[in-house]
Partner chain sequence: MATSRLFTNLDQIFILLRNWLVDFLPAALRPAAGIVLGVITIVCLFPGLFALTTVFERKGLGRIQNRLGPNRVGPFGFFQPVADGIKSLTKEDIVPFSANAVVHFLAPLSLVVAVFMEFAVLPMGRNMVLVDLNAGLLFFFSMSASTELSVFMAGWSSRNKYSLLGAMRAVAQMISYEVVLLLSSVSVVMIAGSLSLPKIVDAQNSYTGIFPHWYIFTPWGLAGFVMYAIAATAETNRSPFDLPEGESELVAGYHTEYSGFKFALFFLGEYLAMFAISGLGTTLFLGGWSAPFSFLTFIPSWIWFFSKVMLSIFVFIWMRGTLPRLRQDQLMNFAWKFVLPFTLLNLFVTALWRFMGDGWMRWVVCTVILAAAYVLMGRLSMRNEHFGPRRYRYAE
Amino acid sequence: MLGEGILKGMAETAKNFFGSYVSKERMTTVEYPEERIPTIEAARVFPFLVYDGADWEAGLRCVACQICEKECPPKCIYIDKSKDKKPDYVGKQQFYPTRFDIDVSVCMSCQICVEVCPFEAIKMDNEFELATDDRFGGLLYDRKQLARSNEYYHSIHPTEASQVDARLGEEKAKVEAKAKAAAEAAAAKTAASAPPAPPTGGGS
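Give just the one chain, in the form predicted alone, as a structure.
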């Protein structure tokens, strides 16, 4: 029937309008900012850098591989790689970013940086109230401003964060098992190549 879709839409609108007087669940708007709708887990705004432990600088997962910088469509990520290395979250010596900036005024929240990161180091935040009167400096976030703990990551994306932790735990266990096997092999080789002890005992 011609106009059937319009009639169905108007019926839904009327149901919510009159229902809002008797049921809060029927409310389609809230009195923001006094009232806020809980953010859904899949929400994404701008990226942040995940770190493990209590020290953001020592615990950053990022190894400055610069894949996200190269793949970023609007080119809003700027990374400088360190000259030295430090242990990462699995104990492997890795480079780290001495500079990691994101221009959130350019970022289009596409999440490509998250998808291409092989180290689970960059994720999407759900914080959206980022207004500032500093048009340039206030919208260029450095690595300290971008750093968020793994606990924070769990608080906003619990399902995804649990899956990531499980994968990283498996990788860490493999690295530790490999290192243990190598150490045992080296110890066995050393023992096998050691010269035999001289015989003891006296003669008459």
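Taking the form predicted alone as the starting point, write out the structure of the form predicted together with the partner chain.
Since only the chain itself is given, any partners or molecules it might have are not part of what comes next.
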């Protein structure tokens, strides 16, 4: 009959109305500043730069290849490449960023910079309380503000961080094995040509 559905709907909402006063499970509201629920692991808000070891400046994984700067859709990453080089995690000499700024107000949290980075140097943070009262300087994060330790990365995205570590370890092992093989080959070669030669140092 006409109007039956309306009555049913009204009964349903009335149930909700009164139910919300008696049963706690119905209410899904989290009263934010006072109450918090832990963010889920996949949460991502804003990129940060990962560093290994204790010193953030020395340990930054970023090699200033500027791929992320070019790929970032709203172009909110600003990188200055260094003139000199420093060794990276496998010991290879690499450039490093003398400036690495990201504009929070422009970043759209798309994670593209993370996906394109070949060095696992930039990852997404889940820190979301980024409000500031300085809307120009306060929203442009420099590399110091962006640097986070690998341990921090493990604490917010454990699964992903372990995968990254495994990948990096594998690569490092491969490089080391290669270096060792090269060293052995070199040693064998020198041994064959001039048997009483002094041993050569490892690393190429």
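Residue numbers count along the first chain shown, from 1. Not measured: the values here are computed from a predicted model. If you superpose the two forms and keep the largest set of C-alpha atoms that fall within 1.5 Å, you have the rigid core.
Relative to the superposed core, F18 moves its CA by 7.0 Å between these two forms.
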